[in-house]
Structure formats: C-alpha cells, structure tokens
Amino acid sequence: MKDLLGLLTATYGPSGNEDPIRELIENEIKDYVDELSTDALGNLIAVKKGNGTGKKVMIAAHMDQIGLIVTGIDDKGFLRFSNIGGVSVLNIINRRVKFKDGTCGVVSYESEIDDIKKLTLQKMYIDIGAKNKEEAAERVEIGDVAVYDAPMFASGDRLSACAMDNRVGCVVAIEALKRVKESDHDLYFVFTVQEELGLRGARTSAYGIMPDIGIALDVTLTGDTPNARRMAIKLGQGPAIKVKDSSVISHPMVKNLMIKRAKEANIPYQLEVLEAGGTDSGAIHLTASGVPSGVISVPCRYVHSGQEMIDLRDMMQATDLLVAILNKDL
C-alpha cells in the first residue's frame, strides 16, 4: 500500500484533467473486477458482482487534486494563474509545481507586496524560467494546469506527499477491491472526478448507479498540531467515521454500521465532526429520492498543501474497516 500510495501521489491528475491518474488506477484494478468502464464525465467505475441477495453499494474515492490554471503570460514570461479547487495563498508561496508535460516552475509573488495578509492569487505568478513571453508560450498554453510537485517521504509510519487528498482514499478503495473475494452485494467502486470543484463526479455517477448505500473514502483534518483548531482527530489513532461535515450528516444506519464493524474486528476508530469541507457522500446522499451514506476518513495534516501528512496505520485500518463492512450484511 505504501508503494502504491507513492506512485499515485506522484501522478498528475488535477480536477478536469484526470486522464493520467485514471489510467494508472485502471491498470492496477482491471484484473480484479467483473466490469470496468469510464462514464461521460470521466469517472472510473469498477464493478464486483455479488450473488444477488445483497444490496447495491457505491464506494467513492475522488482521484482529482487541486491545481493552478494558467490565465495569462506576461511580457517577461511569467505565468498568471487562478485556482482549481481550494488553493491557499500561504500554501503555495515558493512551492515547486509541474504541468502535465513535465514542465516545472516555482510559485512566487510580486515584490511590492509588503504585507502577506494582503496577498491574493492575482498578485502571484509561476516562474518556469522563461526569458520572455514567446519562450514561455512555447512550453505552456492558457488553460494548462499545474499541480504540486513533491515526492513522498517517510518518517516511521508517517508519510508526507502532495495529493494525499485523495490518493489515500484511492489506495484504500483499490486494496479493499482486491481483498473482497465474495460478497453478497454488488459493489461499485467509483474513482470520481472533479470532487475538488463541488463533488461533480460523485453526483453524476451516483445518478447512473442508483445505489442502495453510499460510502465515501477521503481524508479529514486533525486537531493534533500546536494550537490547532479544536478537533478530536489525531494521526495514528485509527480511521475516522464521519458524523457530520458541511456537505452531509452521515445516515445513522451507515454510521452505526461502521462503528459496529469496527468494534467486531477490533479496529480502532475515531468519530469525526468536520466544521468545514465535504466529501463525495455530500452528493451521493442527495441522489434521486436519497441514498443512506457515510464516510470513512483518513486523518491528514496540512490538507491542500504541498506536503500533506498521514499515518500508514490509519490508512491500513481504514482498509480493514471497509473490507469488514463489505464482507457482511448491510
């Protein structure tokens, strides 16, 4: 799982440009599923059929990541940009970024800014080392998207990289898909697109699947760093079972089922109340006349930065929990 996570976090795949990460995941899972398809919006849908006595379960993990989209090139060859998803000014200062073709650059800001609190994306640029506009235009076009470029590194069980949000959830889904051999349920593992732009892929794929139950896999914030915003989630204390975020109140039946299976399998877990932010479950649970939905979250520090940190044990236990859920009655 650690090696796969390193590979996935290093693969390009911002919202709306998920082709490379989708191809990688497809090659990883194609021998373990009964059906594999890509829908009109770009969601990768992998189906493992049950014996016909269970439910239709949708497991969603978004494969897109945040990015910076080029809006213009000035006369000196510096790239102006806007955000794809939740990009923080403070997180991108002097960060290395890369484009789909491998072109790399450094994000910085206009030197006249003397108060960092006044800094906005409109006062920032990407420096790809071009000498002028013409040279820059040979490498990058308007509309190209850059993402963080930060290979994964380990410190014991703690792993840091860009795009942990949500390649961690993808790894959990992939590993669970491989480990679930026989289930009563028809399992739809969906690797969704454009979650960072408003849960778009989950909305369209859930409409096409019409599941009986939805389970999203994602990261969540932590409250275990110095002077952190108070939140009862810590790295290394097990996966989080979501109670609420800004997009969903987890269905009591799904939440309680997750807790029950965790206790049965002696899997440590934490209960999560996320004050801001959402996951694919926010779209799934509003599909048609409603879908009971919940979320298994992997705690993550420094979300939406170039170095997001998780604990390997939390990711592994999240997988154990998902497998325990899918292998039994729902």
The other form holds:
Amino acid sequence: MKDLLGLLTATYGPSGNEDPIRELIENEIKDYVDELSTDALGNLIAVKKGNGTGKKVMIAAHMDQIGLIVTGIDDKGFLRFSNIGGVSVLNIINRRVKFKDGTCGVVSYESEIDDIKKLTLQKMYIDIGAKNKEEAAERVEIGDVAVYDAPMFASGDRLSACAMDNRVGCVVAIEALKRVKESDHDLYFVFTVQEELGLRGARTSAYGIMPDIGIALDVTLTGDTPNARRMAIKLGQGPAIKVKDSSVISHPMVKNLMIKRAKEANIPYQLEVLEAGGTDSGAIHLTASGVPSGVISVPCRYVHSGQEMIDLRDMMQATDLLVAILNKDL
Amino acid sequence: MKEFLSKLIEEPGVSGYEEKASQYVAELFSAYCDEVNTDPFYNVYGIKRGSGQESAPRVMVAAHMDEIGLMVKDIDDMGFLRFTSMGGVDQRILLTQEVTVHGKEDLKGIVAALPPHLLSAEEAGKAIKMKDLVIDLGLPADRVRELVEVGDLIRFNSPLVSMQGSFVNGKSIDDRAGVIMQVALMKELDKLKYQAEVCCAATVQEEVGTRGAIIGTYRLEPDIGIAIDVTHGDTPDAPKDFTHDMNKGIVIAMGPNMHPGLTQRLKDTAKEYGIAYQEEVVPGMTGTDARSMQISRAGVPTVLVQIPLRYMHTTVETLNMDHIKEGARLIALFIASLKEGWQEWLTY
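Given the form predicted alone above, I would also like to look at the protein as it appears in the form predicted together with the partner chain.
Then the entire complex follows, led off by the chain already shown.
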C-alpha cells in the first residue's frame, strides 16, 4: 500500500486535468472489476457486481488535487497564476511545482511587499527559469496547471507527500476493491473529479448511478500538532468515522453502522466533527430524493500544503473498515 | 395551536437528527391528512387530496422542523465538553445557558466560561467566542468519558412561555411555528373546497443548507411550491427596512427566488379576504427552503410566506400566535383558488 501511495501522490492530476492519475488508477484496477468506464466529466467508475440481493453502494474517492493555473506570462518569462481549489499563500511560497509535461518551477512573490499577511496570489508568480517571454511560452501555455512536486518520504509509519488529499482515499478504494470478494452488494467505486472545486464529479456521478447508500473516502484534519485548533482527531489512532463537516451530516444509520462494523472487527476508530471543510458525500447525499451517506476519513496533517502527513496504519485500518462494511449487510 | 407548538419544541430535532421530531410531526399530521409518509432523511409528508382530477396541481407546502443546536467536538482533561454549533447559533447568548447533552443518557449541563473576576477589563467587555466556552456536566472526567462521546448532540432547555396577549417565546420556534401553521392549514382546508393535491412537507436540515427541501422537493415533484418560514420582527434598535411589525400580519416575500405571478396572486387573495400582510424584498437568495424548491428538477414556481419573529436563533424566539392562524387561512384560500386554468398564473 505504501508503494502504491508513493506512486499515486507523485502522479499529476489537478482538478479538471485528471487524465494521468485516472490512467494510473485504471491500470491498477482493471483486472479486478466487472465493468470500468469513464463518464463525460472524467469520473472513473469501476463496478463490482453483487449477487442481486444487496444494495447499490457508491464508494467515492476524489482523485483530483489542488493546483495553480497559469493566467499570463510577463515579458521576462514569469508566470502569473490563479488557484485551482484551496490554495493558501503561505503554503506555496518558494515551493517547487511541476506541470503535466514535467516542466518544473518555483513559486515566489514580489519582494516589495512589506507585510507578508497582505500577500495575495496576484502578487505571486511561478519562475520556470525562462530567460524571456518567448522561452517561457515554448514550455507553458495559459491555462496549464502546476501541482506541488514533493515526493513521499517515510518516517516509520508516518508518511509525508503532496496530494495525500486525496490519493490516500484512492489507495483505500483500490485496496478495498481488490480485497472485497463476497459482497452481496453492487459496488460502484468512483474515482471522482473536481472535488476540490465543489464536489462536482461526485454530484454528477451520483446522479448517474443513483445509489442506495454513499460512502466517501477522504482525508480529515487533526488537532494533534502544537497549539492546534481543537479537534479530537490524532494521527495513528485509527480511521475517522465522520459525524459532520460543512457539507454533510452523516446519516445516523450509516454512521452507526460504521461504528458497529469497526467494533465487530476490532478496528480502532475516531469520531470526526470537522468544523470547516467538505467532501464528496456532501454532494452524494443530496442527489435526487436523497442518498443516506457517510464518510471514512484518514487523519492528515498540513492538508493543502506541499507536505501532507498521514499514518500508514490509519490508512490500512480505513481499508479494513471499508471491507468489513461492504462484506456485510447494509 | 399553542399546545401543539409547546409540545413540538420539546421534541429533539437538531439538524441531521430529526427522527424524534419527525415521529411527533407524523402523528400530528395523521389526524388531518389522507396519507402521511416519512423519507429516509426524516422529512415528513402529510398529503391531502383535493377534489381535482389529474389536471389539478400538486402543491408542496414546506416548513422546516429541524432546530439549531450544539454538538460535542472534544472532551478535555477535566471532563468539560468543547462543542461546535449545528446551524447558526448566536454565540452571544451561549454563556449560562442550560443544556441537555444527549449522551448514553440525557445529561443536564450548563455553558460556562471564566467568571468576570478572573478576566482582564478588556476581556470582560467582550462576548465570549464559542471556541472558548465549555459545558460543565458536574461530573468527574472519567464519568463524562463513559457517558459522552464526540458527536453527541446538545440541546437548549427553554420551554414555551406564554407572554402577554398572543405572544409566546421559546427555542426552535424557527421554524416549528411553520410546522404548526401547516397543521392549521390542514384544518382550514377541511372547511374549503379545493382541487389541488396538497403535500405539507416538514423538512429537515434547513438550518445547515435547506438540505431536506432539496431532496424532498425532488421526491414530491410539485407543480407549485409554498415555503413557510420566519423573518425578523421589529425591535427598538433594528433597521426598519429589514424588520416587520409583530402585529400587522404575515410577511409575503418578493424577489428572484419567488414566482412573480404566484406572489401577486397570493397578495390578491389576501386583499380579497381582508387578510393583513406585510411585504419583504429579498434581492438575493432567501435563507429558506424556497430557494431550493425553486430550482428542483425542471423548476418549481414558489412563493414564500413568513412569520415575524424576534430574537432569531436564540432560546427566546418571540412570536405572535395570531400570525399562525392568519397565515394558514391565507394559504388555504390561495390553494382553494387554484382551479382549472391555474397554469395561466405561471406564465410570463
């Protein structure tokens, strides 16, 4: 699982440009599913058929990541950009980024600025080392998107890389998909697009699938760093079963079932009350006449930065929990 | 009606956890409806079938039954609870509130903070932020951990109080008063001849984003929508443009979320029957179910009827009970006026 996570976090796939990451996941799962398709928005939908007695379950993990989209190239070859998803100024200063074709650059800011708190994306640029506008334009076009370039490192069970949000959820989905063998249910594993821009892929794919139950897989924040905002989630204490975030109040039936299955299988878990942030279940549960939905989250520090840290055991136990849920009655 | 309201506000129904309130509402509706259903999210639908044929419209009347509240987000070392809000709780009123924490058992507690004696003069003059408040259950930490966990719900204890005349106050009157107006509407309809199929939906999760109305409207697929909610009543310091007289009738909302032809028809009905009403212009999105009903499926022409309410999102929400009856009568007469050719009111 660790190697797969390393590969996924290093693979390009910002919101709206998910082709490389989708191709990778497609190759990884194609031998394990009954049907595999990509819909009009680019969601990758993998179906494992049940025995006809179960429910239709949508398991969603978004495969997109945040990024920087080029809006202009100045005369000296510096790139101006806007954000794709929740990019904060402080997280990108002097970070290395890469474009789809491998072109790398450094993000920096106009040094005239007197107060770093007043810094906005408009006063920042990407330096790809071009000597002038023409040279820059040969390598990058307006509309191209850069993502963090930060390969994974391990420190014991702690793993750190860019795009843990949400390649972690993708790995959980891929592993569960391989491991679930005898589910009664029709399982729709959806690797969604454009979650970072407002749950867009989940919204349309859920409407297309019309599931009975929705389960999203994503990362969540923690409260275990120095003077952190108070939150009862820690790395290494097990996957989090979401109670609520800004986008969804997990359906009590789904939440309680997750807790029950975790207890039965002796999987440690934490209960997650996330005060700001949302995930794919926010869109899934409001589809058509409503889809009872819940979320399994992997705790993650420094979300939306160039180094997001998780605990490998949380990810593995999240997979165990998902498999335990899908193998039994829903 | 006051008795119904008094009972209804006691029923637990914090957004996302409306099961108990929905059971009470379903029971309440069943006495006046042809059919009552509850969906998997606990939206309750009370259906009354008029005399109309297939061409008669299906009218959805929505009022939300969820209430704002709090949720445990952490338990500290001393056994004090840290909490977050479910819906837009007014944080200025939290200090010293009596609450019930719905743990393994119902536990009484109070919202607490450092006493003023221990604060600097500057700090003492400020409202305390939610992140700095705690709930004290009067129990040792280990016992708290046995009984309470992260994600447990917290409700305010504030029963309905009869004030002078027809005024009442209490918690969750936003929008339980609207649900009671639905019951009053059912009674009014029984006195009238009407053709429409009327579906009164007591919706869930309005306070967190009109979520019950989004799925409920899709389910019902109505021809016409009517939302009932509260709006701001007048208080001495409030700007007149945004508040409404507590004695001059219900408030009909106007703006892009509301269908102009139907809204005019609603006003004409009020004039015809001498029912007092006030007007409110909502240029942006209304903070009500109306905004989600309007854009369901291929679109639903929707109107919004509001009850003036003082001290919204506190535990002393104050309302004039007369407005419930008047609003119900207006909506009933409006529905009864939907006869053959009703589609013409929807044309531009």
